[in-house]
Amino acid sequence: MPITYTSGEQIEVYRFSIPVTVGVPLLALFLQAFLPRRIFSIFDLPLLVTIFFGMARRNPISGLFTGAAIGLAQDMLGPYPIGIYGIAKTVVGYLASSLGAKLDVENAGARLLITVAFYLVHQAVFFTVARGMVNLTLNWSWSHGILSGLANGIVGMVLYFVLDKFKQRT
């Protein structure tokens, strides 16, 4: 499961049809908002969609806007002030696009590790913004963060496999 550096000529950049570009994030947001909280609270489907689109498009500006749009939409459906998820997913979208342009992120092992890492980055940014800027009282747990990251990584690998079917080469 080696992560290899690739040159600019070797990188495949993908695009998606408009129904997939709009429909997949909306479906992820709908499921996140309306699935039972007690059972599905550890999963962050909008984050997984942000990571996938960022790594597939490999354009940092596109990843930034995708993360911001999905994050702000999640803020509107969630209990937290508007902007917290927006900031966290903007950072993750930008980083996923930047990393996707530099590394081979097509194999399952790399996707699992990257998803776990981005989940932890997302949680760290979310926690920092919520505690530092909004003054919310939240508690950080490394064990919960790592286990949730692994759970999201496993669900992400399945989701990425399904979403790979919708890729269109540029």
Second form
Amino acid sequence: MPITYTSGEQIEVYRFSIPVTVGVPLLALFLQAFLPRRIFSIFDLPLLVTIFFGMARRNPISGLFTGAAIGLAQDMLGPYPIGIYGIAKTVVGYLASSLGAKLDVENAGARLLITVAFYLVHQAVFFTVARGMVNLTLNWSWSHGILSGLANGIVGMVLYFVLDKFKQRT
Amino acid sequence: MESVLGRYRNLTILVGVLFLQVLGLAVQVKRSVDAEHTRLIRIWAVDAITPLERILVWTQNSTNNVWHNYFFLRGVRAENRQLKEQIQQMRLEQVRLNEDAAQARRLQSLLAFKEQVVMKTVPAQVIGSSGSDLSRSIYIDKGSNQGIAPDMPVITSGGIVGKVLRTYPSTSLVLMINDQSSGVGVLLEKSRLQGVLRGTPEGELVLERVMSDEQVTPGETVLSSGGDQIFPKGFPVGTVMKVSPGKELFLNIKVHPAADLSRLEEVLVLTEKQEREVVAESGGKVRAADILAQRLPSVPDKPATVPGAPVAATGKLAGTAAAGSIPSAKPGLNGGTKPAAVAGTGTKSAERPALRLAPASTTAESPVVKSSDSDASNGRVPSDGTNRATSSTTKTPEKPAAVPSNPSTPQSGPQPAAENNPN
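Okay, that's the form predicted alone, but what's the structure of the form predicted in complex with the partner chain?
Time for the whole complex; same chain goes first.
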């Protein structure tokens, strides 16, 4: 199904059970920390989960809080000050749910494009905060950023397909 | 006002949440200027996730052990034989290296150099990573309870891995050297050029601050310089992979890490290192001039003629050090005594046109440097200058020291001291 601009009433809003709401982000964080770094380091599973929940729930407030929670949890496991990922994922969660409220995104190709776009937004916010506020000496690499975005988009398509099974209609 | 907030409710909440996080960040940045302590919230998060990781790592390792110890033993016999041969070769190499190291220590002691000695290490297992593409950090299963503290170096047998960034009771966060915020003081092994090693967004290593007019060749080994006050000097860091002109006046040098940073399983944390003055093997004082004089080619002197003692002919000089004391010549070049080097192996002496003295057995009366057999085998001279045969006629040893041409074929009894220099 292509991306279609619809009214709010035409778009179905989904909800998830509590185990899925809590368990999936935790599992994503755990896998992100545990999976071998050589291959999986370019994937950002918590980001993909944030985008998925944001787009499925289509509620900006819920999306931004989901993003904030997942981002802050990711910050706690990382070496940088707490809040960098939190801010980036809050913005992505808000944008994903706002977009989900306007567009019906069920098509795999559309999901790929949106994931790549949100990945780049996430990185842009992350780098802005990291360099502007925390003064971390991080360098941006366009090739790495775009390749990682594409890789995350492809993994996202598969992940969204799996997570679609847990959707519950309101 | 209320209508505006109601209309832009979502946006207001977004701004509020972002503001709170920015505020939290600002507080952390301000505090980190003084001293950053591990926050309780981090401890909770790590404590929540690491037990699961430990269980999974344990399961993984157990499975691997069963496989490797029972099902994967084909070819072990051949490998064992190969390794034994390798050990033999390495032993020979070790003899040479020991000698070089001993000499380096003697020279360093002369200059009152300080050396860092690794006193204690704690082995640790890698149980996870930070879970982010932009940071290169790992979690290990040892923490403050095991004596780990921030800024301790982490290494493997291959080379350095990183430093401890944060500690928790039973785990620690290690910042790897390929993280973008990491910086390691390094030097190139051959050219001795110093620089700073940094990580890139792709997780590669780049050597910075090397001027573009310097000659750096791919394949050159990169060692830690000790300048960062974290990693002891001389640890392998990597090898130069690619050299290209960089920004401004500096070269862009890509370095391949010595340790496989993406497949780390076990690491060592250097928990205790000590800085001490280098101590030579002997207690006697040695002058640099003496050591250098021994290393330099010397004018061949007439062999010492000792009444009653057989004089060695040219070629290999057989014999061991005379049992008993050797009259110690006055160290140095004073008194007209030339620091004479005496025999090593025949081949060595041919390479180094100098007379060498055998490592004679030392006694309390003679303040000579204890020298290993390898001294003789390598044709090196004990460094105190006292244990030299004076092939010139200024000194005539009462009991001429003899030199083993080959440590494995000792001969008893006093032997002539000197060997004619082929040159």
